[in-house]
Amino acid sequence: MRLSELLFSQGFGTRRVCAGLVEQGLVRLGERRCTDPSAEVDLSAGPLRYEVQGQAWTYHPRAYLMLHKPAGFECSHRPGRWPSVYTLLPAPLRQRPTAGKVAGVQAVGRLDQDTTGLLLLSDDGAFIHRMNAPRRHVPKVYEVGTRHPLDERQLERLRSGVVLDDDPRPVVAAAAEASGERQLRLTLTEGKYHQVKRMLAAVGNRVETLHRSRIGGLSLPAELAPGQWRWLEPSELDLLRP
């Protein structure tokens, strides 16, 4: 692959943005600063490391991401009252060309403005359907904090179903679980709007903290610190498949 194809196959710009950023001596291969646009790249001899204007970087023919979701943002490029999340992802990120477009990385689901904790992000679109598919029934883990105590009935109705506003259906916890007098682990493996709130509505209590912990067999990790993300380890999307 050709040095300024590769840059703007990781969103670094446009392809002549990034044949401009190669002939200002912008960027280095190893310890090699390179000024040839055109200059072919072995992507075959393992992960290729290299800087854009002193920024290390390592390529990824496609990008799977998790953040650590502050409180405060919402998962939308268009956001309305609040920021996006997308702002805590440096530019490349948010500029990786998809199907010849410029799309960046996409939330795989959302969680709300108050929500915090494990989000995942990618540019292939297949992962994100697979991880959004009802069918698949993915796995996801919340700690909630509710607003009054919690008792056993409340438990076992979430855990045998509760009918929602939208849908005559039961709407069933995989697991739910007190871990305090006023915290509740609890799984989902389907996803409704505001689904954990109004679950917890249903049965006579109100969340008064929301933090996803798990996805699938991934755990948020406890040194990613809220605003920060990083790339996924091959081992943990394999934790992410059914």
The other form holds:
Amino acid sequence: MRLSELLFSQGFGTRRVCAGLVEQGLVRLGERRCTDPSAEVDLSAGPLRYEVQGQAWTYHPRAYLMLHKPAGFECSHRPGRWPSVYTLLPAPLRQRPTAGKVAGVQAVGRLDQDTTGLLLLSDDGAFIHRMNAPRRHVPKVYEVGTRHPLDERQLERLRSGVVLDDDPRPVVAAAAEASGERQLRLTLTEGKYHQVKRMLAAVGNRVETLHRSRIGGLSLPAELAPGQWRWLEPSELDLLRP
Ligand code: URA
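Could you present the same protein in the form predicted together with uracil, rather than the form predicted alone shown above?
Every chain and every other molecule in the complex is listed next, the one we just looked at coming first.
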């Protein structure tokens, strides 16, 4: 692949901007500065590391990321009252092209503004679709702080199914265990709008805090602080397959 095309594919701007970055000597391939936008880059020799304006990057044909979503951010490109989670990512990840158009990475499902925890993002439409497909039943684990003490009746109702206001079919929790008097670990395999909050309201309680700790077999790493993101390892992608 030509160097300027590679930079374009990774979100560094239009083809002209990418060629300009190279011509101005702002791109390094490994140890060496490269000023020819047409230089052929060998992608077969293991992970390609490069630098743009002093910032180190590794080439990724597709982007698969995890973000520790902090409270106070919306999972939207056009947020209302709160800043967008996409502002937590560097510009190239927000500008990666899909089918030649700037599209950037997209969140795999949404978390509410006040929900924290594991959020996946990708520019692979098929992956996003697979992860969101209701038939796939990818389990998601939520740590829920409740306003009122939990009792066995509420937990049993969450496990056996509650009816929400938009569908007569009951929604069930795959697991619901109290981890404290007002603390609950809830596993869901669907992703309805405000599902945790609505399920807790349906059993007469209320969500005070909500944190997603796991998707499929992938847990939010303890070392990833709120607001931080990182690339997913191939082995972590495997953990997301049902
Ligand atoms: N359920 C909710 O109610 N909110 C979230 O952010 C995620 C699941």
